[in-house]
Structures are given as C-alpha cells and as structure tokens.
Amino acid sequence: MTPRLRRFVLTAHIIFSVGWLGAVAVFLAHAIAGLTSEDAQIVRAAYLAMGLSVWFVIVPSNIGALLTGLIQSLGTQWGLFKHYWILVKFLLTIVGTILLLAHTQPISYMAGVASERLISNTELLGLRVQLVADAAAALLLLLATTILSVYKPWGMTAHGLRKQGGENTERPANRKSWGLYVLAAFILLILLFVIVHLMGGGIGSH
C-alpha cells in the first residue's frame, strides 16, 4: 500500500478498534443493570439500549476491526503470519468475531421483551447472567488483544524468519519455542472456553 493509503486504513482500524472495545464496556455496564437494578424501568432501558447498540455499533466496529486490520497485515511488511502477536491477535479476533454473532440472537430476544413489557427480577435470570458473562469475556478478549498490539511479544514466526532469509533479528533462538508454546496455549485455551461454553448450554439454551 502506499503511504497515504496505508495511514488511512490505520486511523480506520483504531477508530474500528476503539469503538469495539469502548461499546463492549458500556455493554456489560447495561447488561450488569439488567441483572441487578430494582428499578423494573431501568432494567427495561438496560436490555433496549443492549439490543441497539449490539447491531448499531458492536457489530460493525468488530467486522470493521477485523476487516482493515487484515488489510493492514497483508498490506504492509507486518504481514499476518511473521509475528506470533499478528497470528494470535487475529485468531482471537476470530473467535470474538464468532461467539459475538451468536450471541446476537439471545440480546435481540431480551431487548424484544423488554419492548413489550416489563422483566422481573428472577424472569429470564439464567440469560441474563449469561449476557454478564459473555459481555466480561469480551471485554477480556479486547484487552488482550489491546495489550498484544501495544508490547509485540514473542518475536518472529519460523515463516517469518524464512522471508527474512532465516536471520534472526528480533530476538534469542531459545524465545522461539516459549513463543510456540504460548501460541499454542491461546488456540487450547480459546478452544476450551468455546466447548464449556456449548456444552453449559450457553448458546444452546438462548
């Protein structure tokens, strides 16, 4: 990409980025009233504003997100498979990307009801400790992914290193491993939280 091109995806993807992360963080504010408030109208407020803003904001920031990031790694000389932090950045994007659009379904029931009437306190209680839980999950994830862009950890992928003509730059020979092994721990970890999170029932029983 050229220069100009290449500043203007960039501003797009922290504007995208930000966005994603800051709304996510409102999100789980809500979704924490939803659960907790006494006060049925503010409850009935909480679950509205979540079932806008998943479809008005969230999700366009995240699919905006993931879109001008992989754009600026192919683009650029960062390249999505050089550095552990790129592979591992964009695979929990991935994920979140995932688990996001399969929670539209249950935000938009919840923000349905609350249209029509008004939630007690033990109404739909197990889904809305659910919208907690995976609004926090989220939240984690976007810091995570906040923190990797920030330090760079990890150094450079073996086929990083091969489009450098194999020199090693970036870092110690015995980093790679480490660097191997924590990218495998993500992808173990990731994995699990999705099959606990199947077999809890939490998409299931949305």
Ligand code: HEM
The other form holds:
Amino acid sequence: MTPRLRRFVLTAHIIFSVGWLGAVAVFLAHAIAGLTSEDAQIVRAAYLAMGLSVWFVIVPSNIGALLTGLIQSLGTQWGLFKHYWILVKFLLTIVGTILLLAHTQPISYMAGVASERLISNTELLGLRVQLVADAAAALLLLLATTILSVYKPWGMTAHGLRKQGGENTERPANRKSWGLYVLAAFILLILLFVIVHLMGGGIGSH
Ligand code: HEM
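Mind giving me the form predicted together with the ligand, seeing as the form predicted alone was just shown?
Everything in the complex follows now, all chains and molecules, and the chain you saw is the first one.
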C-alpha cells in the first residue's frame, strides 16, 4: 500500500476498532441499568437502546475493525502470521465476532419485549445477567486487543522469522516483561469464558 493509503486504512481501523470498544462500554452500562434499575421506564429504555446500538454501531464496527485489520496485515510488511501481537489480535477478534453474532438474537429478543411492554424486576433474570456478563467479557477482550496494538509484544513468530530469513535479536528482551504474561493470562481467561459460555455452560444459559 502507498503511505497515503496505509494512513487512510490505519485511521479507519482505529476508528472502527476503538469505536467498537466505546460502543461496548455504553452497551455494558445499559445492560447493568436494565438488570439493576428499580425504575421500569429506565429498564425498558435500556433494552430498547441495546437493540439499536447492537445493529447500528456494534456489528458494523466489528466488521469494519476485522476487515481493515485484514487489509492492513495483508497489505503491509506486518503480515497476518508474522508477529504474535497481530496473530493474537486476529484470534481475539474472531472470538469476539463469534460471541457477538451468537448474542444478537437474545439482544433483539429483549429489545422486542421492551418495545411491547414494561419488564418486571424478576422477569428474564437469567438472560439479563447473561447480557451483563457477555458485555463485560467483550469489553475485556477489546481492552486486551487495544493494549496489544500499542505495545506490540512477543516479537516475531517462527513463520515470521523464516520469512525474514534470520534470528530476531529483539525477542529475548520481550521474554522478560512480566506484564505481558499478565496480559497473556488475561487473554486465556477470556477465551476460557467464551468457550465455556458457547458450550452452553454460561451464567443464564439462554
Ligand atoms: C477489536 C480489535 C482491534 C483493535 C482494538 C485494534 C486496534 C489497533 C490499533 C489501536 C492500532 C494502531 C497501533 C499503532 O499505530 O501503534 C492497530 C494497528 C494495527 N492492527 Fe489492529 N486492532 C484490532 C483488530 C485487528 C485485527 C483483527 C487485525 C488483523 C487481522 C489487526 C491488524 C492491525 C495491523 C496490521 C496494524 C498496524 C497497522 C500499521 O502500522 O500500519 N487489528 N490496531
């Protein structure tokens, strides 16, 4: 890609990906209000807003982040499988996309109920708790991808080194940073949560 095009795609990538993070933070606030508020009007408004934001902001941002990420990886010297930070981001984004698409239906269901009537405090509790847990997991996942994007840890993969045709002197330095082990543990925790959840063992098991 020409430098001008690369800057354009990078700008679009940051807008979509960090926009996705911001929209999920708002979605989490709505999910918590929908679960805990004593005011039936606020509960109703929260689920109506979640139904709108998932289709008009969160899903488009997710698709935009993934597509621009792939264009950047395949259109620059970064590659897709040459650097651990991009490979891990790619896997996390795929997991985030599966989690999101698996939940558009229950979110639309809650918004549908809210558009018809008020929701009592004890109604659909399992699903409402589920939506808070999923939004929190998605936010952690997006925080992890953003941190990875700025710190770019762990150096090159064996495939990347082969492509580069030699040993990468940078790698030993990265091995010492304990913070990045914490991030790795974080990522594994999120993946574990998602796998348990998608296998139907989630909190509310909708
Ligand atoms: C929600 C997920 C994502 C977030 C929050 C995110 C965030 C970012 C950010 C903030 C940057 C700028 C880093 C900098 O300039 O220092 C960046 C760059 C980059 N991202 Fe992502 N990203 C995400 C997903 C992806 C995916 C899925 C891929 C690959 C398939 C990807 C590939 C890249 C590449 C190659 C760059 C470097 C571009 C360049 O330097 O020109 N990203 N990302």
